[in-house]
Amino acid sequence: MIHNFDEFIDRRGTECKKWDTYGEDVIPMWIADTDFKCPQPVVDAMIKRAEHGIYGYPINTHQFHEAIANWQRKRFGWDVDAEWVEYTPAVVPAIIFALRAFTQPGDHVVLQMPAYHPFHQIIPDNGRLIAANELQLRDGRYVIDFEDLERKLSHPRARMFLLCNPHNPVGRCFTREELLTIGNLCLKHDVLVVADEIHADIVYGQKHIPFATLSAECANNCIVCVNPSKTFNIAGVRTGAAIIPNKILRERFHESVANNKAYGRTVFGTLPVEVAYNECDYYADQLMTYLQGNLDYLLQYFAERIPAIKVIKPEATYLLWLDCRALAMPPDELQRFFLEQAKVALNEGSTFGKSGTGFMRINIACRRAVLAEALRRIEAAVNKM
């Protein structure tokens, strides 16, 4: 099947966060879901779900836990049991579910920062510490302080360390030497990994490496959080899953699902899951195709036509990071000035963690026109400076 990413729908008035949140006026580039429709199997199965009438409970049948292992083996050569795989309502509850199972108030949960800005609440929010980890840019690059991450581990709180890889947001898809070195450091310091891997398949031009493929002793220490949302831009279904190989973490990861109620799948949730994973490799193969396109559109624009701005190259995700420091503007400002000025709305780096400041964050999975006319709007706006 062919997809056309450059299909135009219009989102406004439909109850979308990304498109109604700002007036007519701005082009939204901020959350992380795409502008591209679902793939075809999915919307068909979906109908066809929809045109039986009843929406009653459903079981919680086997064919979910089977798709979430099919695509994992199938797309990145990890051989998943299918007897790995808990249901999840996305990937941040099941790190709350984590936090609650294997960490206790007062914890630390190491993180490496700039993160993912939900991960600054869902830890705090639980009674557990942050303990920052702060990636380091060096020649366009982030790359990971192994030293200071040590230290971090070593504390006799730390509990928990909470990757993001691909890493939201300075896009990096980190090597297997890295990941092994961290798998290393976490079983050396008897701390257990969450790996949030929702981006996995929004990679260029290399491989994403799943945690739990590095050694046998890795498998058994961490929980391994997937969500087709962000391939598929299925976000709304609220429905993921985490891996976990341990028998023994797998038990206690379940109690705490259960004692949250939170094992209750929905009519609508699971299905197109199960049909992107066992269906679509094709929309996936196409979409990064066309992101590529957009990518390249985006560097060569900024090195060309903005160079005041300096794009961080992605090695994974559509969420570019924008080093906007030479702009000289504090973090509120530089939110004003791309949302008043130019009339995009963009994601703000210190919402990341402090080191964030004088970053902007950029969604690129739209349509060529669209970006086209964002960065048209940036510019602009800059050359008014």
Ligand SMILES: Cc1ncc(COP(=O)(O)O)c(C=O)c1O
Given for the second form:
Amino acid sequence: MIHNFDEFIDRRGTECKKWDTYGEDVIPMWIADTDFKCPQPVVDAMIKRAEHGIYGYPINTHQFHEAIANWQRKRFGWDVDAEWVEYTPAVVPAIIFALRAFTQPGDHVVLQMPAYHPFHQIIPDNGRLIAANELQLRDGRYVIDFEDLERKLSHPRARMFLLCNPHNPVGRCFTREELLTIGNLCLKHDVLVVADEIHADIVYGQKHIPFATLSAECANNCIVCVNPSKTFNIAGVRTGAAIIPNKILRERFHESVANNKAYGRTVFGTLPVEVAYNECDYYADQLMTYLQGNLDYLLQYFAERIPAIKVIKPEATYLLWLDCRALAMPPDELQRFFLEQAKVALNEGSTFGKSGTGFMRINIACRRAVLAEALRRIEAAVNKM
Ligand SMILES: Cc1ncc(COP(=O)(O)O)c(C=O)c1O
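Mind pulling up the form predicted together with the ligand next to the form predicted alone we just looked at?
Now the full complex is given, and it begins with the chain already shown.
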């Protein structure tokens, strides 16, 4: 099957957060969903189910667990037992359930910064403290300060390490060596790893390593959160999963989900996940070819025509981190510059943490023609400064 990623589908007027937040004259390249139509087998399955006309309480089937395990096995070589899979309404709720199950108010959660912004809300919102391990930008690539990491992990109140791999917003796909060092430090200091691997499929010419495949000890000390939403553009169906090899952790996690009464699956949630994971490898492969094309186009465009802005070359994700510090604007002004002068809506960097000041995040999961127009607008606005 071939998917046409250049197909134009108007998302305006569909209660779409990305497109219906800003005016018609703005190109939205912020929130992390793609502009691409879902795989046709997913659309067909949803239509067929919709035509049944009755959408009462669904039963919990084993198929969902098998689909999650199946994808991990075939795409990443992780031999997941379907028994390890816990249904969750999405990844962020899964992290909240883990926080409530495995930490107490006042405990520290170690987080690599800059970080996906909801992480800095859910930790304090639940009365836990963020212990920030700042990623270090060296020669255009972010690396881990392991000394600082160990200091944070060795604090007596450190209970959880929230890993985002691949990393949003800095685009790192962490190496086996980095992950093993993290894993071993967490074991040494008895800190549980919650690994958000939602961007695992979107990797440029590298291999994503599921955290739990590092070693038997690491597998026993982690909760891996996944969601096909980024790859197949189904974030609106609000269905994800946590994969937990350790039975004791799994039971405690399950209890936390139950205590929050968050186990109710939805008719239109589990179905697209199952179809996407079981039948749509072709789509994930072709998506990566298309995104690689967008990435190459953007890298060349910035290098040749907008050298004042440096692109942090991503190893993963369709969310690119733009170093705009040479424009010398404070965050509000930078945001306004892109929105009002260039007419493109991006995410302003300081919302990912203080170290994101001077950066902007751009989502390139759009049609090539839209990307080209957005870059032309940014170039014109920078040239006018
Ligand atoms: C790293 C990361 N985790 C989680 C999410 C949100 O996932 P969910 O909608 O499954 O809660 C996103 C969305 O952008 C993300 O980038």
